[in-house]
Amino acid sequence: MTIKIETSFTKVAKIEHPMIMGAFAGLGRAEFAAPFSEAGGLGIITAHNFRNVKKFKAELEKMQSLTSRPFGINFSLNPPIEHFARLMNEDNFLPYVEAAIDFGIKIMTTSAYKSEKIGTRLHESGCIWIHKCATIEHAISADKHGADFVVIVGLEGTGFKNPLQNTTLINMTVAKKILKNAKLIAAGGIADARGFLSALMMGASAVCFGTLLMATTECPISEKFKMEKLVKIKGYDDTEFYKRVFHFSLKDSPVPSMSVALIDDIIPIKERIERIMEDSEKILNEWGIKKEIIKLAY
């Protein structure tokens, strides 16, 4: 029997493992998210992949047909960056928020820019609000505005970058020290059992996976991309890859995260999660921790 780890996040999300799926532009749809929920994590539908509420509602119904387990929604807000208009703002998203609430979704995430209006509406409806950010400053702001959980992404991760972004190690340990109310979810460069356990030891209630989930059979990207950009490339010894990941500019990173250094194969999502949990149990046993269930207070 593989070890079970219970946290405040697994309790409120009603999931088996303290794991949440990242928000995927273009890819965050039911066929990709449902297998993650089925494997015991919290699958995420990315709302801006659907340009009208009717299509969004249809996707929620499709997701429900594919899994009976909990799943969440992400709202990635358009940041105030010049010439950046790929995403939507809070007012654009409010009809989507209402549709998700009406559908019975209990956990929703916001990211890319502050989203107090959405967070307030989620709390009014009794939902859990998770906000994803890249810096300590923004984590403090989300905490003050009442986010229940804050995903803080280290610069090892991909997606939106910030000149003040720090490593996952520093982001997590500092945020754990200074945030007053919100609980933490770790993201950025985590792709195996050691990274997963390290994040929990740093105070995370869960871990958010992004690039790792692209290296799965269910991810709807080309096999060529999976092999050339995820399996074959090793970020620890590739100069061009290193420069792109650490470019410190306020735009999307054009490459996957530094976690590619830990990815050696393409396997189903269920197998990916099972491997992390089985390896975690082996490591914990090496530490002298031999329990079927580990209950964390946070």
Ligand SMILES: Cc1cc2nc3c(=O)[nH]c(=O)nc-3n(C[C@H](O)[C@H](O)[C@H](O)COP(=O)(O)O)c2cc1C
Given for the second form:
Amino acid sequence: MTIKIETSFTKVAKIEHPMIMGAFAGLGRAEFAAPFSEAGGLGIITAHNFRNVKKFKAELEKMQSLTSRPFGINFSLNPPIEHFARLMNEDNFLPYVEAAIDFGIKIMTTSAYKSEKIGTRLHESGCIWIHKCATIEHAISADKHGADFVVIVGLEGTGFKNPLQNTTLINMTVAKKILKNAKLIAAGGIADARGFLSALMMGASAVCFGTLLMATTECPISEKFKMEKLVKIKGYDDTEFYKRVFHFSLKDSPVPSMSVALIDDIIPIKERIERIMEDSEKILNEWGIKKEIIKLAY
Ligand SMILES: Cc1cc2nc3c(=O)[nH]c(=O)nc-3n(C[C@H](O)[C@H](O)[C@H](O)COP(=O)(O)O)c2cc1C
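How about the form predicted together with the named molecule, since we already have the form predicted alone?
Then the entire complex follows, led off by the chain already shown.
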């Protein structure tokens, strides 16, 4: 039997492992999210992938037909920058939020821009609100506005960069020291057991995976992309790749992150998660920690 790690996140999300799927523009649909929930993490449906509430509701039903385990929703908000016009603002999202609440979803994530209106509505209806941001400053603001968890994406992760962005190590350790109420979720460059355990040690209640989940049989991208852009590439030996990940331009689209250095194969999501838990157990054993369950207080 592999080790279990319980945190405040596994408790409120009612899931097996302290792991949440990232939001995925274009990819975050039921076929991709359901296997993550089935494997014991929190699968996420990314709402802006659905042009209208009817299509969004149909996806929630599809998700429910694929898994009876908990799952969440992401609302990626439009920063007030012209290039992001394809995303949505809080008012456009509210009908989606109501549909998710009516459907019985209990945990939802917002990201990319401030989301107090959605957060307030989630709390009124008894849902857990997770806000994902890229800077400690924005994490402090989400904490002030009552977010239950904040995900801070480190510089080494994928996504749009902010000039004040920090590494995952600094994000977790500094935010742990200064946030008043919100619990932390780590994201950015986490793709194996060492990254997973390190994030928990730094004070995260869970980790959020993006790039790693693209290297799975269920991710709806081409096999060519998976082999060439995830498996073959290592990133640390390629200055062009490095520049794409560590750019500060808000124009660029998400690219696989520095996590590619840790990706050697394409396997089912269930195996990905099992591998992380089995390797975690081995590392903890090496440290002399031989327990069936580790219970973290945060
Ligand atoms: C293809 C792709 C699309 C993404 N789309 C979104 C999105 O629409 N909204 C968002 O908040 N984050 C998005 N992200 C970022 C992830 O949710 C997550 O924060 C990030 O990938 C974590 O870093 P990692 O890739 O190093 O694990 C995307 C990531 C990838 C790889």
